[in-house]
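Shown here is one chain on its own, the form predicted alone, set out as structure tokens.
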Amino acid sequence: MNTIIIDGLSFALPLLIIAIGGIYSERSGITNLALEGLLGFGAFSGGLFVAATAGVFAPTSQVPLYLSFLVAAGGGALFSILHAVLCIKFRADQVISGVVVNIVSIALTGFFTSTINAAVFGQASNKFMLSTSPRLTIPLISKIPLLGAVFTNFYPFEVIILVLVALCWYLLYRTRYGLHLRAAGDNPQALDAAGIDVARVRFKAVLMSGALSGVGGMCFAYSISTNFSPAIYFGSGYLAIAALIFGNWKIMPTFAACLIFGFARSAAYQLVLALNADASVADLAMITPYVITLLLLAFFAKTNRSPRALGELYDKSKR
């Protein structure tokens, strides 16, 4: 059970920060199916930083690890400008824009990784190898049955994510900007009448979604693959979208959805190990979160209430 909790949290928390990025974008009125591409480009940026600074820091230094999350956030935010410009400036279909951004991200990061490795590092590889992330255990508390598993063998980025979740919750629900953002997705006409630039609020929200997705992508690069490669695109962005929909575009219910997905994935994997099944069965077990997604969306779809102006192009002349 402890292993299920430990591994479940290491998957659920990065998924949560990506989903919160989606919440920021969609609560502002911009449909964001581009989370998969944003997390991938963020992980690419952080992986490139680690590869480029490999000889700068001491081998045991953890500074590159923490700086890589800042770079990943910047890379994700930078790449999200493409989605923001297409949807807000050029008024493109937001669903199509998100799909295009995902495809472009996969193509660009794969090409850049292979090219940079060949030209700069002299390696024929499509991966940026990352240093092994340390794991931490808090004495005494970790000995408590079940609850202690939360404080056992966890990644440092899990603490970072929890801090970010608290800050994002406060920003969205307790600040003037959060009020403007939610109004942009529910009643942009009223927000415009109050003298607030709807396009600017939405643009910032999309940038926020890119930054948070980049952090989540870097977390997955450290915890799941210990490198950046095209394998980082394994559907977690779409799973984050499902989590925020199931969570009704609210942070805490989305947190619960991510925990369900994370623990389901971890439990399925541990069951495979207990049965000593072959690799093909293990791969099949990894679809458990997606099956649960389908079931949850099927049973709870009628209770979901999306932002009223989600996906709608705001025309100031029709105010």
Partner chain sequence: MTKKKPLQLFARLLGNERWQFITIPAFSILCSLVAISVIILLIGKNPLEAFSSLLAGAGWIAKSNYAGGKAAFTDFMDMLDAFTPMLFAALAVTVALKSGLFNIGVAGQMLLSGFIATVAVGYSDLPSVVARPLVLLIGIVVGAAAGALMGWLKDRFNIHEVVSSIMLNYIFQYVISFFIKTRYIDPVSRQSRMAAASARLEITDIKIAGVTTHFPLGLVLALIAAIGIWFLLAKTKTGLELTATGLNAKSARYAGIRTGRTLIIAMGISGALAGLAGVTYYLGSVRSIIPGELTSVGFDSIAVALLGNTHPLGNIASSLLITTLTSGSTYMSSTVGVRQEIASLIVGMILLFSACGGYLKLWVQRATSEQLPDKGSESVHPRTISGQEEQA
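What we label the rigid core is the largest C-alpha set whose atoms superpose within 1.5 Å from one form to the other. Numbering follows the first chain given and starts at 1. In this text the structure is predicted, and so the values were computed from the model without any measurement. What changes on going to the form predicted together with its partner chain:
What would the structure be for the form predicted together with its partner chain, given that what you showed me was the form predicted alone?
For this one, just the chain is written down, with no partner chains and no other molecules.
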């Protein structure tokens, strides 16, 4: 039971931060199918940073670990400029732009990882190795039955994510900028009439989604494989999109969606282990989170409503 909670959280939280990135972009009116590419590029930047500074820090130092998240956020934000410029300045179709950003990101990171490894570090590899992330346990609280598992063996990034989630929630729902952002997605004409630059608000929102996805990607790089390799593109960006649509483009319901997803996933794993079943049965168990999501959606999706101006180019002359 404890393992279900521990593993479930370590999958759900990175997914959540990516999904929140998506929420920022989509609530501002920019469809963001590019999450997969953004998280990959973020993880690539973080991985490159760790590989490049390998000699600078002491081997046991935790500094590169924490700095890599910062770099990943920067990398994700940098790459999201591509999506923002295509959608806002070059008036590209937002779905098309998202797909393009994903393709370019996969191609670019794969190419650069191999090339940089060969040219700079002199090895034929398509990976950047990372250090193993430490796992923390809070002494007394972790002894509480069931609930204690939340405080056992967690990754430091889970704390970072929770802090970020709280900040993002505050920014989106309690600040002037958050209000502008939500207005840009629902009624950009009204926002424009109030004297706010819609393009600027949307641009910032896409940058934000890039940064948050980058952090999420870096978390997956640490928790799933302890390296950066093209295997980072395993579809978590699309899962995050599913989660945010499931969560009706709101942060807290999306949080719930991610938790359901993470726990269903780790519970399925543990079930297979407990039954001591054959590896092929694991495949059947692995469909649990996806089936649960579909079933839940069948019950709850009726009232779902996307932001009104989502996917539309802002045209000043339109009524």
